[in-house]
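A single chain comes next, written as structure tokens; it is the form predicted on its own.
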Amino acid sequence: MKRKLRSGMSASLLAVAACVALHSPHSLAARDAQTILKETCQGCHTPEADNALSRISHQRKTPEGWLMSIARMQTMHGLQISDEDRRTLVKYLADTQGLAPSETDGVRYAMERRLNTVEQFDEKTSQMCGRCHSGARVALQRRPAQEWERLVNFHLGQWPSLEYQALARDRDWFDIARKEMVPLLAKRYPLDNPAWKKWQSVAPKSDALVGDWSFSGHVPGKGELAGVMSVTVDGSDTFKVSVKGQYADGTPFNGDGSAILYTGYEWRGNVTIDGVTMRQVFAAQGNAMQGRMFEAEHDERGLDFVAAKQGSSRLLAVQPGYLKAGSETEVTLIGSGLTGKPNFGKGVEVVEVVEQSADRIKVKLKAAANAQPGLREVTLGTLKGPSLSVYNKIDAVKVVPEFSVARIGEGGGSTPKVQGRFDAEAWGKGADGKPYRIGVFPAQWKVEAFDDRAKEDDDVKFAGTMQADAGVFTPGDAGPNPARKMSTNNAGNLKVIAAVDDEGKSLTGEGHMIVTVQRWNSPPIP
């Protein structure tokens, strides 16, 4: 998800859709879903047997994908429709024709705008269709082979100099798109999926979700967070969300907003905390929800997110999830129908349970000295949760992401800074001598040129700030700068250094952040 992002839909165009599509409820529809496809759509795509339309039948996508067709056949192919009209369609066609859970897995963080993740697909899906937007975009829908086909059709005729562009000019693009890229395409994400089928018989009913969600969070920067969040009916398949927790120094996290269910799982949310508006993009199956929250100005800022219905039985957290041999310390367990008296392991003496619920359970730990280091397992009961890291010492440190982007903004525009936000994680050896992750400790911040032509240009200087403390990397202005060598603007290479002390001994960790020019196009999967 490095990679320049192309498309013919413009930024404004995609937030406003996502944000009134997507994250939010609607109102009774002006007009049922098979209306609009007849009255709106069949403009275009001509009827088939059994109610079916040309090209829109033949597809499935997440609610993302949907509203990404809307809106590109609004700003190509000039189609009128209302908000009102997009939401219904959206919420009928997710429904109707989505994907189901399993077929989602591994390629979820598009639509949770993990921006900073580094895709891993086959070299050739990378360098056919990853080089100009991300490989999850693909994998996120289903078509026939001839679906596929028209796929790579409609990409050359939309942007016909893709063939002179990198990665297509040095071999024959269109002969291998067609003859080798469509079965392979067809083969892996089909049309026709026993998985769908099955989840169309087997997905709940929207008001399973309605009740109290403890949850729990880690942000970037700031550290964990837990709390209870409330869902109460507000529709058929729509919500109201009330969120109430704090973060582990004592700083609230409360807000309300809505929600809206697609396709018997996928939530959507908007919720404002503390006057910023948050959305949620979770995977809501069972008694289990997962995903990420992050603001909707800024979607770099966010939190992954992971809640238990109250009254199932599961262990989501360990706050914090390390200990060092010889040392005493408060932990929480954080989940639901918690009960009992948790045991963490060989060597980890439960000192004294300080607070206990059926959501939080805070005990004071002792690590004895010869404690061997290591991952324990917790319990509770029967219940096994999240491991506690026991460790002596630590034997590195690693910035997460190890590689990052961030751009410019401002400046006098209106297009947003994105901003850079690092983890310090401590890794140890276990008594095997294999490494292990200890946990994100706190560390001291810096930046650095990362090579010569960086050192050169004085990147440091003009790229932007790093908070110290914090880990949270704020990109220059945007546009020409006077001060720099040509008036360039304020791009930069940077190494990302972290600093983490180990009872007086310094160790860092090194990441590779590049700063670079304004994000004009944001769809909602990149």
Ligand code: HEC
Second form
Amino acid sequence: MKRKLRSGMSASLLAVAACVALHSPHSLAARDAQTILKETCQGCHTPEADNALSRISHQRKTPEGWLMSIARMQTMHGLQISDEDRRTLVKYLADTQGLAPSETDGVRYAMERRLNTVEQFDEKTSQMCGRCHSGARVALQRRPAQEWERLVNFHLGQWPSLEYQALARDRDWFDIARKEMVPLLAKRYPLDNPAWKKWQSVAPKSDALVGDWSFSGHVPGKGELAGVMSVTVDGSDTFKVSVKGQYADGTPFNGDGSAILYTGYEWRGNVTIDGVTMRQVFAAQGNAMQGRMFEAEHDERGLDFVAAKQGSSRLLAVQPGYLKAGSETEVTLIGSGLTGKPNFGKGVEVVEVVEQSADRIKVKLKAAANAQPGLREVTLGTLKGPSLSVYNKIDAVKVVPEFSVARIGEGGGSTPKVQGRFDAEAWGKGADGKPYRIGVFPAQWKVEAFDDRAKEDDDVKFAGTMQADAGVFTPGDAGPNPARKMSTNNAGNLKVIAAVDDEGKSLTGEGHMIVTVQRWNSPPIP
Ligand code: HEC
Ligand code: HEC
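Other form of same protein, the form predicted in complex with the named molecule, not the form predicted on its own:
To see the whole picture, the full complex is given below, headed by that same chain.
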């Protein structure tokens, strides 16, 4: 497999070729990584032809995936390695044995730490592999059959009781894993994939990312924001970053930090916004960056982020993205290279251009009383992308996320609480009778007992507090609570209820939140 992948090239040649393609540091850093591999890994991993090492040279994964493997070598196998050497290795391995952007499609939520994602895998993968960790952890790796098989063997060897736990008693886990999962995984996630080869030859230079980026974001429980992120070079594949933005209500969103680029597109930043360190996990490709930015200590607090490089022409967002028929409102178009007058379709008229620059256009809109309800494409010359929804009345309210997990914490312990963060989405009914999303509305929030058990145990009283005007739930303290039955902890099972006002009529939506114990083990890929 290795020979096929490298088509006869030696590993060091490949390393140099990949470095040239990725424009990562000169071969010096690559040699450094080679030295580290020889000196710290080769003791256990057998050298093979073409400068390869057993196991290590036959897998591809994300920077987080490589970090987890090496960290496991430290915690389980006694590997000694400095943090600096580990950083060098992760960078080198992610660059030379990473995933192509398309290979991460649909599973980036795991790296972006969207921990409330309800995964969609086939039944077998979910039951066999998704009971202990995310299915994304599997989908973010590429291996030949033999390496998938060794991974299965490692699971059972490392956790011999696996077949008796994790609800696995209902099946012959090992047999199914070897006979059915291995071929399936090797076919679905093969080491050898043209997409990776192609990416290695087309990956742009990292300095293509230098410049100003116009961005748009949305923070659940807080609202929309926009601004400019400036990127300057600070070494090879490393950058200085400065963010200047503001929320729709004018609150500033400013800060500075640094970032590093793995695999030619995996942007990982650390930016301190108003004294709080936030991580950036973006895919940076061409003139577009997209992903999530979240607090380092509280990954549940974060924003969806999308950015366009200044100098390119792109329409990113319309804030807010909705308008009531028969009313007037101001909306802002965010993007780059914006010129001209936007068009919002029939029945929505631009009354006034309030403000206009290449990054944003603020307009006052008027929707005719008979404007057709539904989603309409917003266009600006040839640019399009975002939509505007026009509505008559709100038909339904949805709590997002519909199902979520919050966690108790602190209470004398070092693990922080994990909050619940919610949005109330209004939905309308189109002329065709089909539901469409209007957008996020302000709401009044509360929690209720999810079932009789929760009622009997008074979960509402103990599990935490919902901020009535913001959809932010802060769980109770960790540890036993003498005020509860049998001094149990402050866990609970709750309904999350949002009430949205539509001209005097209140509509409610309902979600489900489990308030549970601390996450003791929080690896980079859940
Ligand atoms: C003390 C022995 C030891 C050292 C040193 C060591 N490893 Fe390992 N490695 C193992 C063993 C044992 C396994 C198989 C069990 C497992 O996967 O944990 C393994 C497996 C692996 C795997 C395959 C994991 C998988 O998911 O299939 C990778 C990748 C790896 N090692 C990387 C490294 C790297 C990189 C280094 C050097 C920084 C290193 N190892 C150093 C013992 C070691
Ligand atoms: C009994 C629980 C359990 C089950 C079932 C399970 N895993 Fe794991 N898996 C783990 C644990 C624990 C780790 C190690 C995490 C760490 O290194 O921090 C792991 C690690 C992994 C890794 C990362 C290995 C590396 O170093 O790159 C992959 C990939 C993986 N599992 C795939 C699978 C697949 C595929 C299946 C189904 C065939 C599966 N897992 C089933 C518990 C489980």
